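A single chain comes next, written as structure tokens; it is the form predicted on its own.
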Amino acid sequence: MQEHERYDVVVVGAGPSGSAVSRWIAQEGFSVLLVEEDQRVGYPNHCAGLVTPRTLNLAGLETDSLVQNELRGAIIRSPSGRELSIGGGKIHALAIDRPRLDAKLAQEAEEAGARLLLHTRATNFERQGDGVRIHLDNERRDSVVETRLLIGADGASSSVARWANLPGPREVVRALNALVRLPNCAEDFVEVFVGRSLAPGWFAWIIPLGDGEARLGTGTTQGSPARCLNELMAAFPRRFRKIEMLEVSGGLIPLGTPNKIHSDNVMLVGDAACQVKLTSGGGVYTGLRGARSCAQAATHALRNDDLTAESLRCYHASWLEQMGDEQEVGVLVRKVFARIRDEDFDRGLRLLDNKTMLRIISEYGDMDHPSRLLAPLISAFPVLSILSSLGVRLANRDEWVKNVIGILRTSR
């Protein structure tokens, strides 16, 4: 019988989550193979690259070579042209060089002892004894490896998840991301465009990078993001009058936490596990949090030589303990977002255009943990008590959504 290379762990996908989990497991002395289908880690770039400072701290990376711009707020625009500026005080987010982040994390994994295979696809999986046999398709040769633990970090359309019969996302946003030259961008403010007529089911964005460059993107749960982008530029002709497209790429944003992200000898992480913020679609921070939990559970299971689903269940529990409340808030926000009309966005911007409310949002707003905004808002505006975490947990979701929309539509 032919002998195959054997690893403790094979990770499919060298995005931030895959590289981070490879690094953290390899640091514990286990043999790790990291498989990436593209020729170069980080390319093509499918991500808007907007993260919080804590994200880079979690990644354990120096920021100097990664940060392209510091963002202090956002300008939100509705289809009617109404706009509202929020933030403006502290640094709320960083625009980063996402390909460089991916490359740096993959390099860290290699330095920790993981082996990286580029331009290699995992084409088939088979259960074999106490592990998994994986067929690899490389431009030079096909090969087979065996592993005790298979980790799928292969994105929203995860082949590992499909093979392991693990549930996929409940909802998928199709997104388009472009690097552009665009004059008159606010130096440190993101621009956000909302409304069903502009980006059904999602929103559009401009992230300034400095020197006249920006990332322009749009997402939708209905139809083509390219069509949405064209309609956005047609709706705001003066804003996009002198735009120059430099690069364009597309991607998928998986939404909705599955009820299971592991099985015997298999774990999912990052986008493959739908570890994505439902409010913004950002997945770097949540994916790194997932990778940390995944690595801890995997290390414990490998040391005990028990890779059963029962042994790995602590992974999902750890992820929910860290991010479960935020995901619950995200589910409710998505339900409201799906039901409101374009005119409701105008009402919402009017409701937010209050000095006290804007001050609270600027002080407590957090892209990674939006639920932290609720308590100070409710304290200042008792009419919003329905937003309390207790109310969220106890109320029927549909009734809660109806009440929130009612507050919006009766606001002056």
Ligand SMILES: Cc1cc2nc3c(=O)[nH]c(=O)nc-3n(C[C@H](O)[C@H](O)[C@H](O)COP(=O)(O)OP(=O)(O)OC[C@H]3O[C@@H](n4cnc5c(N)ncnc54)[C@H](O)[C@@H]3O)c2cc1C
Second form
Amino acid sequence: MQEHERYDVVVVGAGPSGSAVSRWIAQEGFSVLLVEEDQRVGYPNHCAGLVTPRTLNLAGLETDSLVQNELRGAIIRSPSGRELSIGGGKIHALAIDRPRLDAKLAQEAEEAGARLLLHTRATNFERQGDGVRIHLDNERRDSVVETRLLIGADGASSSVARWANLPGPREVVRALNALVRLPNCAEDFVEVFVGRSLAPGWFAWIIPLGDGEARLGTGTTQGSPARCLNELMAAFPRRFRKIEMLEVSGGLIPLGTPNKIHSDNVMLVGDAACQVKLTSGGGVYTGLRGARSCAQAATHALRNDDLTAESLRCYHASWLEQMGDEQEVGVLVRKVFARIRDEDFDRGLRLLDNKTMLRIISEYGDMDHPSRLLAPLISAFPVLSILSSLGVRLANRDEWVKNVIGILRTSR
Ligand SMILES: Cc1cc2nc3c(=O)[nH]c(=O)nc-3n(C[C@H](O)[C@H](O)[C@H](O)COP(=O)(O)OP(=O)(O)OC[C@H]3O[C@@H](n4cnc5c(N)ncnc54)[C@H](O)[C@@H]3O)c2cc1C
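Here we have the form predicted on its own; I need the corresponding form predicted in complex with the named molecule.
Zooming out: every chain and molecule, the one shown earlier first.
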């Protein structure tokens, strides 16, 4: 019988989640092979690169060479042209060089001892004895490697999830991301465009990078994001009059944590496990949080030489413990978003346009943990107590959504 290379762990996909999980497992002394189908880590870039400072701390990386701009707030625009500026105090987010982040994380994984194989696509797997065999296609040369644990960090259209019969996302946003030259961008404010007519089921954004450059993007759950981009430019002709497109790319945002993200000898992490914020589609922070939990559960199981689904179960539990409440709030926000009409966005912006409300949002608003805003908001506005996290968990979801839309529609 042919001898194959053998690793404790094979990770498919060198995005941030795959490289981080490889690094954290390799640091514990296990052999790790990280395979990436692209020739260069980080390219093509499909991400808008907006993350919180906390994300870079979690990644354990120096921020200096990664940060392109510091963002203090957002200007939200409705289809009728109404706008509201929120934030403005502390730095809420960073625009980062996403390919460089991916490259640094992959380098850290290699320095920790993981072997990185570029231009290598995982094409199939089969279970064998107490492990897994993975078929690789490396520049048209087929090979097989054996492992005790396969980790699928292969993004929104995860092949590993399909092979292992693990469920995919409940909802998918098709998104487009462009590097543009655009005059008159606010220096340190993101612009967000909402409206069913502009971005059905999602929103559009402009992230200023400085020196007249910005990242412009849009997403939708229905139809084509390119069409949404055209609609957006047609709706705000003066805003986009002098735009110059430099680079355009696209990608999928998988939403809705599935109820299973592991099986015997297999774990999913990052976008492959739909570890994405339902409110914004951001997945770098949540993917790194997932990678932390995944690495902890994996190293424990490897040490005990028990890679059964039962032994890996603590991974899903740990992920839910950290992000379950946020996902729960996200599900409700998505439900409201699905029912809301263009005129409701105007009412919503009017409702938010209140000094105390804006102060609280600026002080407590947290892109990674939006639910942390609920308690201070409810304490200042008791009428919002139906939003309480207890209510969120206990209430009939449809009733909750109806109440929120009721507040919107009766507001003046
Ligand atoms: C338009 C757009 C804008 C976004 N903007 C933001 C943002 O501003 N902030 C934010 O936090 N998130 C953003 N996201 C989401 C973010 O990009 C993802 O959540 C993040 O990339 C997930 O990281 P990952 O490592 O799980 O997967 P990925 O980054 O998708 O990496 C998966 C890797 O697996 C490789 N791969 C796939 N299949 C195979 C295979 N069979 N064999 C070998 N390799 C394989 C791929 O080449 C890829 O490198 C955005 C997404 C989109 C689409």
